[in-house]
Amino acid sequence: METKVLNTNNLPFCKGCGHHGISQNTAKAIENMGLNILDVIFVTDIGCHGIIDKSLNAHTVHGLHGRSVALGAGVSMGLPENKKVIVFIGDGGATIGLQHILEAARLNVNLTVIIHNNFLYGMTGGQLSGLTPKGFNTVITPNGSPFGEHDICELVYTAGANYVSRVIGIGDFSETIQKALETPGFSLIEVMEICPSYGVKFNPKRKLQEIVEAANKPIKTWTNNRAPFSFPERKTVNNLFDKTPVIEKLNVEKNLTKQIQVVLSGSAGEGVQLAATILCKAAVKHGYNITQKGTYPVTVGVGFSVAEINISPNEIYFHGLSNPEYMIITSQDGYEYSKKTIQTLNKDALLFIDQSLPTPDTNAHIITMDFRGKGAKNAVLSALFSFAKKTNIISTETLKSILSEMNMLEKFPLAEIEKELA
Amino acid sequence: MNTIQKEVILDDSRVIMEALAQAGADTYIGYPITPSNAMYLYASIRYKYMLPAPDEISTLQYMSGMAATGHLPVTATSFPGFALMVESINMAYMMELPMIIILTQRLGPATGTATAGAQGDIALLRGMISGGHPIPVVCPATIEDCWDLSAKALQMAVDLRCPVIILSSKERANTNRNFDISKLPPIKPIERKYYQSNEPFIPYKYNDTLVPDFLPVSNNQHQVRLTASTHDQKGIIQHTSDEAMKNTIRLEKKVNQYIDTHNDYNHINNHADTLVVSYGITANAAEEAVLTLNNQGKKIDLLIVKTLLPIASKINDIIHSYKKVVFAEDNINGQYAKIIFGDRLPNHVSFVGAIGKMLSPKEIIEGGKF
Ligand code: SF4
């Protein structure tokens, strides 16, 4: 008899298969909540149940095997409350896609998961999953699962769900269907079956009822009072670009005729990558284009940073660092991550360090100077002042200017510093 | 048009998640995976629905449930989240669903080095659907690029139903540069048309443009069906059946044919007889590469491939024309060059590649012995 759910009568399951129930009731619990069929939506994983959609008149929805909580989920996520979403999954995919289902509980998705537990994967031929009671035959353990069996209920109780019941899968259940479809929030119903193919083949003497109760799965429904989902409140912006600050450019003459590299190397906590933001808009404020990019060690805190930057007053293509033209050394830890570029930089190439650090053996000019001494935090802004001062690409001047502009000028020994470039 | 010079410093992932919310991406949902967490930072300013998944899994699955309800999704991730949504992307481009996955490449394999660049995921991408169909990949070479690419690559996920995949490298994504933004225009945000007759809705049906027409799951007037498993016009699980197998066909059809009429690349052409080509980052160095040797007096082309798979008949046609050519990547085999030549490359054709570290001008020069 076909329903306003179900197409047909003829569903595409073996003779004596829970899965009947299960469809059967689900239809029943729609018809009997007045539901416009088209608010109601079939998510279904991949196993027998799945072969269920040609036979819905709701919209279907099939997707990977053990995923189809999280696409439930995402289906949910993107529709108003009061659109039902159903997922059928069995055992197996629960199995798969455990953690989804705990995550679709804590998150407290609105969606309605029901479990075809027949303790076994069907489709594939009856071998075992997560939900499989111990003692249970399988295809692959015919003298019963040695491993015990995850109680999904409880799980999915204690994750934060609002609505867990457990039904056995055995005449009119569509009481508890309703219940959960009406839960605001995320619902699971773990239904017990048997899969007269696998399952009864492999415990010909068994009951469904005695297995549950061996399995120690009472039935029964658990309820939580949470707040349903929605997306996190957060403070947006209408457009990205509004966050960079725009650089006036100065009317000032170029000092440099070829692109050049400059790198800052010092120990992260240090403000290095800080430096490096202001080396470049005083650049790009002279007229310049710049690129800059960081490098440190995995964990971020504690070790080497490092900043790499081009200076053009043309195009910049390559932005790969091969021989720099300028280096700061400000830490032992910068010290010891750029030794090797110190030793093959070019005989022009300049290089600032601090005084307490070893000379290195390298080709370049060195510049040796107390840039600790200021504050280990101030030490490679102390550095590109004395840059800026020996090298005449950016002014002292945008320096300083720049450091206004961010705050900065009332925590920073500037006067002792110009008295020593003086 | 604002004329007005605005002179910022931002890394391409600021330009690419902007552009794509202004084409009308409404939704981010992932995973924060370096070199990819400034995307993922941005878009939580940014997008009006933003979720943190738990996994990458998660992250497709919840991405492709929104784009069955009309949303349009967003994530961001590298190759060891990417490899986890394979068999998702799989099921999105199955069921037509629209979709945008930025890949920022790191070096491999498996976790390799986060922090360090490459271009070592084409041969993967190309690859990556069971069955050897396209899917469509956009590589940004520059922040213009990243505007134009992005918004692009959104509407072909919508013209297409089907997930499009924008692929840089940590040394674009996280490079800071400057740049006026005066030059980006405004993006259009894209008008999306859903099936609108009264006559019963076949959810794969199509005309000529071989793209079904879109209805979201939950619309009230016609029922949806959505699979991942092979099916009928209807939507219906199928074996092998005729309808079936052409629907199959239909979804690589679909894609060949519109990347012939929709496709990006720069070529800058002196009608020299060698062609340096190249994409993404690298693409950077071999301009400045070619543009040395040209004022070195060597007249050399370069082609800079945009949308760079499926590879379109135009971009085909330009490389099949040279008498030599030089593939410039930052990989150690040539994954490019293999695509389009074969894996053992033939005697005009030539690879410079680069590892754990960028592809130099000089390295293009030198290798390619031009
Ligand atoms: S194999 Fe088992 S689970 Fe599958 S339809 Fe038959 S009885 Fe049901």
Given for the second form:
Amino acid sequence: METKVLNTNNLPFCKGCGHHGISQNTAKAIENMGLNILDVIFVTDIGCHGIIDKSLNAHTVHGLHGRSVALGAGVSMGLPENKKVIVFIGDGGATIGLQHILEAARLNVNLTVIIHNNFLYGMTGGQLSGLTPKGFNTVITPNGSPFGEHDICELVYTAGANYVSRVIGIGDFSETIQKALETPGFSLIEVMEICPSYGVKFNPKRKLQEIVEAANKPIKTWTNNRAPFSFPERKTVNNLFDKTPVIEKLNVEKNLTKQIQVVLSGSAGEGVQLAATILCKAAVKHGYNITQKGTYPVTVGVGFSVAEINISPNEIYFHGLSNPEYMIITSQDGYEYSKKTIQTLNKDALLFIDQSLPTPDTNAHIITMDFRGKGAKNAVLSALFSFAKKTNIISTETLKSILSEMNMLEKFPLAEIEKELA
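Got the form predicted in complex with its partner chain; any chance of the form predicted on its own too?
For this one, just the chain is written down, with no partner chains and no other molecules.
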């Protein structure tokens, strides 16, 4: 190995922090193995340990609090077996993401997790975690934590990890880290340390070794001999976009010279998002670029359903909407949800609204028609035909061809709609 793992001797941790030793021993283990630094990926969590990223020459990914093991598992599953994925996580993050750790161990995913267990949340002022030993003082338990802590090593070993070890974070423990890295499958090392800022402050007369012994946490190694994770149906593709269906463009003149914003607003279960997809597909067939975004309540099939669409002859760099030029409102749910937007439409905007709804207070030009009379599930699609006829941005013939491709024409009241639009 020509490139060192660490790019500095001045690590960004507090004086006396055990994170120094973990970083240096991990670097030593990797360098002793002769690994190419570009074959090593560090995934770090939220916490003091996570500021190591800038000091590493390897690839780094910085995750949300407690989610780094899930991220690391995903990274590992997507890489060849010769790559090494190392997750740095604190005892707080391990508490938050305990299920991720257990699942990765159960699946025996090929990665190494190193827990920086300094017995508390150091970055936020010294609160206790799920790995804080009973009796250890923290900022919110000044007389000692009254709660029993997880034995993370026993949990992970029982879940099926191939290599688990607990070490005191003092001196040279690089051989333990190297053994973990060399073990196929899931490995975890719990490094016991004490936060020099809060752990020492709240427990001034206690020593690390004594705390570990009082917690009855043996310094030992556990091993299983299971096959590492593999997915028999795994397939590799060079480009996911290769699987995207190609939409053939029509040889038609573009009538749109600038980007426009379109909002479809109706009720969930009435085909709003499907209509939005059809409109976007038609726009692409006419040679335009599009973005599509759906908004609806968490409960599927209840309440409003809104689609926000950008259509442009040029590339689109922002998918958000500010002041739509066109709105289609087909139900009371959609009307209520979009009422404020309707009120802000300018005089050049066009509002298509079902005749059953109140006449809104707006400066936009209003086109009122009986969209719901074609059936609730056909209301937005019916309005799209009116939109196409009125704006000429897309054609009704294009809409018809898409409905035909999707085998939707048979049940769609096309003749009635064409008669109204004639």
